[in-house]
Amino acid sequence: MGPFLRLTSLLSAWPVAVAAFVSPVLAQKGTVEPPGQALYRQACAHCHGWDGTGARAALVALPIQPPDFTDSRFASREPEADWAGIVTLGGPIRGFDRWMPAFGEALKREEIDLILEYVQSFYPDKSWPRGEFNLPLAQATEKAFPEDEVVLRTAVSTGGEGALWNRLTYEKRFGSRNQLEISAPFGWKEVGRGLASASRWEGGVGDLAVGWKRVLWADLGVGSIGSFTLEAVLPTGNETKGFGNGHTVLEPFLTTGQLLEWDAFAQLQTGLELPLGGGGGEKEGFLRLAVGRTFTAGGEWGRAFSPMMEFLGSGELEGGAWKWDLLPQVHFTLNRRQHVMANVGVRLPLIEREGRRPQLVFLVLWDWFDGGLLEGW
């Protein structure tokens, strides 16, 4: 065995021959360890460092550094079931480098769980939501966990006029509870069918919308979240070839996330549309209602689908007829470290129909704080 190799071994041990002998002196002195702390030091402490910031790479022989599990960005993210995937069966099952071992024939489940505890006491700031929050992304739904996250939404009209419309928004996370929006809409429609005239596609920009979204309480004990959001929506598009408002909007509006037994899930939005500046346009009020639950191909870290039923109202705050809609969806990932998802739909309109033709709806999202949109898979 040469130098390095005897060197590696030596600090591969000390951990535990170190936790061997502390341990007895802390019982003799009445200290009681944390849940999981001595399987922690046993198992993961070479690697991840007795406080948790992650071992120096050089020191012990891996090409790439340990995360910091005491940075609560990034510590607080991710749900425990996940944490437990790449603990069990390794980093591969997330997409992950294969330096991080299974353990999952030297460790019981429950030891796992109680490692995992231990890990989450690392982490200072507790105000950060739990990764628990972060539901499958409906349609029309807004979630109510901030994110770090770039989502394209298709709608395409099955009947009458053909549109095109899609929109592309970019969220950006910043303090434990809060969340920077910014979506711009843009599409195609067909123009002039039924006229003499052969009809043609015009395509345009539609009004850019910037939001503030801040969570107001997440409380994993009863699993629910809830967020205030309050977005503008410029008019930025033309009015005239029908691909903005014209006028300036606020839409300030309450998102809650609720977690149910069964790995089920429910998420309500209730808001306002406020047109400002004497523009135009009526006041109007949106309810917004998904409720689903999430189901895995392959083991409990295999893929993810989250069939969803959405039920969606808006109208006239004045006496205007309120619209309906059914939404049936199925949300899915798309890559084993499932930070790429996909959604696919169809608007059902159920009532006040004139005029409102059913629409197939698509949804991509990549959660760019897990990883690049070609990683992982």
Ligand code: HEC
Second form
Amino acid sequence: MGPFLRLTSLLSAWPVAVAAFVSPVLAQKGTVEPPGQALYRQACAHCHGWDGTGARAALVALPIQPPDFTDSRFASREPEADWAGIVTLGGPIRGFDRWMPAFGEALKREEIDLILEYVQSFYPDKSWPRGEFNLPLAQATEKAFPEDEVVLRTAVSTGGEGALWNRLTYEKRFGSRNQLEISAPFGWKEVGRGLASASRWEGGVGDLAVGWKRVLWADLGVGSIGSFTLEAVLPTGNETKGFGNGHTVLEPFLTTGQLLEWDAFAQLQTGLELPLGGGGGEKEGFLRLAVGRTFTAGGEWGRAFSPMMEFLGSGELEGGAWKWDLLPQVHFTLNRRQHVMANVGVRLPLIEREGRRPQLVFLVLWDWFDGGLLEGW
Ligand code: HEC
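Now that we've seen the form predicted alone, could you pull up the form predicted together with this ligand?
What follows is the whole complex; the chain from before opens it.
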């Protein structure tokens, strides 16, 4: 019996030996498993799928299809802080469905952050600039972030000859780093003021602009994004009525955005205006700087508003003093989804003020990728 006993003890020792061999491997695997994965699988995978593509709504009896986290175009554009709000307080906080539950009681903030880091790992193409770079839109300084949006800008003169001037802009992203934009100005101007006859208002369209933007860099580690844009302003406006330039102007410019401490930010745009052909018009340069900070009303995920100050300079490249304006303004979100926003400000001539009056300026912005105009209120 002696040898048999030894054999059984050997056999019974076998699982122990296997465990002894395997467990370090498992432990090693355990450290490789991304933090947040286990939590994601427990709390989210039932609806969002193990692979993040979203469980089929019909299979899990959901009335609404969860989004596909593996789609870079979608998943790259939402700032992580916004998603933390949705996970903590539930879908309705951002105007989403209540079937996206609130986890603020079940999970700690650090756990939610870990899960979201894991969720971010689902989308493969990291060349898409992160939504954190989608900074509040200033009145004059253009953003570096490529956008899917529609913007309507309006400027109203205060005193002097009346003017109500608008610019409707449509922007569309192509791939991760390109954006096309078309911009059409239109409005009304008062003519004949101060003359014997009563003044009247004339309406018209201005010079259509077509542009192409390309992101050159976007690095969340240092909080910096930069893009190059080439725009052509076409002489579609009526020159004699003062609605147009009368010639084509090429506008190459650089835009950068810098994220700063305490939700502050700076945006810079600088470029040239180069008239084409011999039809007059001087080469001009411009420099626009917007600095601001975002606050939220009513808790961390409440309505966002961002006071900003813009410094705007432009002038001829060869001689001539530059005009400078100051533009205090506030940018705020209009709906809970935060994809319909507005900005109100006043443009104050600062240097070379002659013939220039302060203007009231407004803009409304709709990020159409994030939902319909009437969604998420
Ligand atoms: C009961 C099912 C369910 C569970 C569990 C669930 N979700 Fe959701 N989630 C949804 C649905 C449905 C939507 C889409 C809501 C909409 O489009 O209105 C959604 C939307 C979201 C969004 C918003 C995406 C956007 O469009 O910007 C995020 C982020 C999200 N879920 C993260 C999570 C995380 C992280 C967890 C786990 C902690 C989780 N969800 C657990 C059902 C669920």
